[in-house]
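Take a look at this single chain, the form predicted alone, given in structure tokens.
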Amino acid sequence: MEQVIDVKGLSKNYKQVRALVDVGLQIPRGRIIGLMGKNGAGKSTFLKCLLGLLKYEGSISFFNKPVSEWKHDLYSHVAFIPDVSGLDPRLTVQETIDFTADLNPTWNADKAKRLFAKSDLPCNQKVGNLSKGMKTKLYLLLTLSKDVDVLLLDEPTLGLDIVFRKEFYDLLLGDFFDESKTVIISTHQVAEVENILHDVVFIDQGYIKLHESVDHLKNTWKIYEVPQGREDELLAFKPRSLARSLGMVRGLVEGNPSLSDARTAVPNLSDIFVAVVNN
């Protein structure tokens, strides 16, 4: 599997704060990766380092070429959605679309026409008069209209209503992603993206705590539930988390122990994330 992004020994300090510590990751083509962590875990710093927007220690390469050698050519292959304040408030929505199309050689006019035709964005309204949700929607659709190899999303649906959040991820899968693309979604809203991810990266206090495929996690982590009188049997398998309710005890276990007559369930990524970062 071709490696699109190769990160080795990546560290970043803000004065006395260690934002990233010796991060090493290899990201292949054709995957959607969830970069998951609490607020302040280092997610945004990691994405900005990938793009060379911050100084850092270590090495980062795209397509076997260091970021420092790409310069502006990198943006023909990689799209990033920063804060929506980057939009010019003086332009109308249509002028913003036209300006972005003229500026980007990777602009796909047919895709853009299809995406914006399905949106409710007011083409003649100035960007400065749009709500934050509408500005975010505009930025997302502008980004999805580019034909790039790598898409970096930093909390992409923050501030959007639930209807467009679902619509956005449907668009991401239907109009952008294919086996030639790579998508990294930074979020702390794990449940929202769980069903579209191939891999997850858990980051906490600047450290990578886990990098694994979702399928592997779902196959190797299980929730076991037994009566509280059998709690010692469950504890013998060293559960990563434990909860008691209504005379039952539930434990999240890595591996597939043999625990007779126990109820079992497949955990969600939120369960696994909490267990990993809290241990």
Second form
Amino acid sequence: MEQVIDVKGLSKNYKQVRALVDVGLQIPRGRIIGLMGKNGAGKSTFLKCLLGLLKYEGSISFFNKPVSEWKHDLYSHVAFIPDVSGLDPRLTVQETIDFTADLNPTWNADKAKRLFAKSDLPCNQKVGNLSKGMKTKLYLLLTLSKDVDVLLLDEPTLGLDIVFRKEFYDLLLGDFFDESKTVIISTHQVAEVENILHDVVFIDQGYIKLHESVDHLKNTWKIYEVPQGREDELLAFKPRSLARSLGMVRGLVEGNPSLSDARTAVPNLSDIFVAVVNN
Amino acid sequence: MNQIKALFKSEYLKQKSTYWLPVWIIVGITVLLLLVALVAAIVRPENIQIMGLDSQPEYLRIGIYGLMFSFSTIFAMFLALMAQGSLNKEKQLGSELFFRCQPVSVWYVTGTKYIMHVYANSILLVGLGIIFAIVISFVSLFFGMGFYLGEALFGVLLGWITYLKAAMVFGSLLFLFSAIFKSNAFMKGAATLGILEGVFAIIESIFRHQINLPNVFATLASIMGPINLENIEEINVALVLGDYRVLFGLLFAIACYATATFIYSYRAKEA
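Requested next: the structure of the form predicted in complex with its partner chain (the form predicted alone having been shown above).
And the full complex, kicking off with our chain again.
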């Protein structure tokens, strides 16, 4: 599979704080990757380093070309939505659309027309007067109107209500993603993106703790539930997390051990994330 | 080409009111003065005198040059307002990442900002000057003092060149300050220059004035060239353009722009 992003030995320090430590990551085309971590884990720093927006140590390449050699041309292939909807409040919605269209050679006018026609964005209103949800939607529609290969989203739905969040991911899947695109979504709201991801990267304190496909994770991790009297049997499999309730004990176990008469369930990503990050 | 057009357009749209405010202020003052003159003409017509040109049309050139100079002081205040936010306003508004993540060269971005924030409002100044020159020329014709539109427009040109020279030096310096300081670039920049001036003065007094350190503000004013208010009677292109020092002004402006662009690019990496 063609590698779109290749990161080797990436480290970033903010004075005394180590934000990223020797990160290595290869991201192929046609995948949706969830970059997950707690607040301050290094997700935003990682994405900004990818785009060359921060100084870093190590090497980062897009399409086998170092990011330092791309300069502004990179943004013809890669789009980024930062964690705050930072559009210029002095421009109107229409002026912002026109500006982005004129500046981007990959702007798809037909797609943009269709996307904005479906939206309820008030074209003559100043961006500064829009609600946070509307601003995020405008940012997303501007980004989706470009024919880019890679989309980087940094906590894109932070602070949005559930209707906007659903609409956001529907647009992302329906109007952007196909097998030729790559999407990286940074979030700490694991449950929200669980169903759309192909791969996950767990990041904690600047370290990549896990990089795996979601299918593989769900096949190799299991939740076992046994009566509390059989807790020792469960502990023998070294569960990564343990919870007791109503006379039962539940453990998250890596691998597929045989435990007779135990109830099993497929864990969700949140369970695995907490287990991995809390070690 | 589309990209450059889009950058110019967006810079204008972002600052639309700041471009037009000095025009409305001048129009407002003019209307007020005309109303006062009208009332005076009605109440005490014997006190109203129309100044003649005494068959010397260059008076119109001199008068318009003076008028342009007074307009320029108002425009300069708004230039300072715009130029001090050239490269830091978007950071203050939280939209810097959006603009930085566009497929356009940083030199285009800073270049359009530099032109739009330092020189663009002079187009409105010259437009206003031309309107005044036409109106005054026709008033002169109406009162039988001759029609000297050419002289009036010449006065506009001279006033415009003087304004551009000031913008080139002080506007460029403010543009540089906007790359260095994250906010209030005008005040912080002026304070920095003041401190530099003070440090130079202390060094001079320590060395008993044996080393000739430059006077910061006087040097800046000198590379701008003379304003010529003292020579207003003989105002002409040669006087307005000044001497070779205006070339230093030009080099200074280019240096400010290039340094500001490098700082702006570097600052992005430390965001």
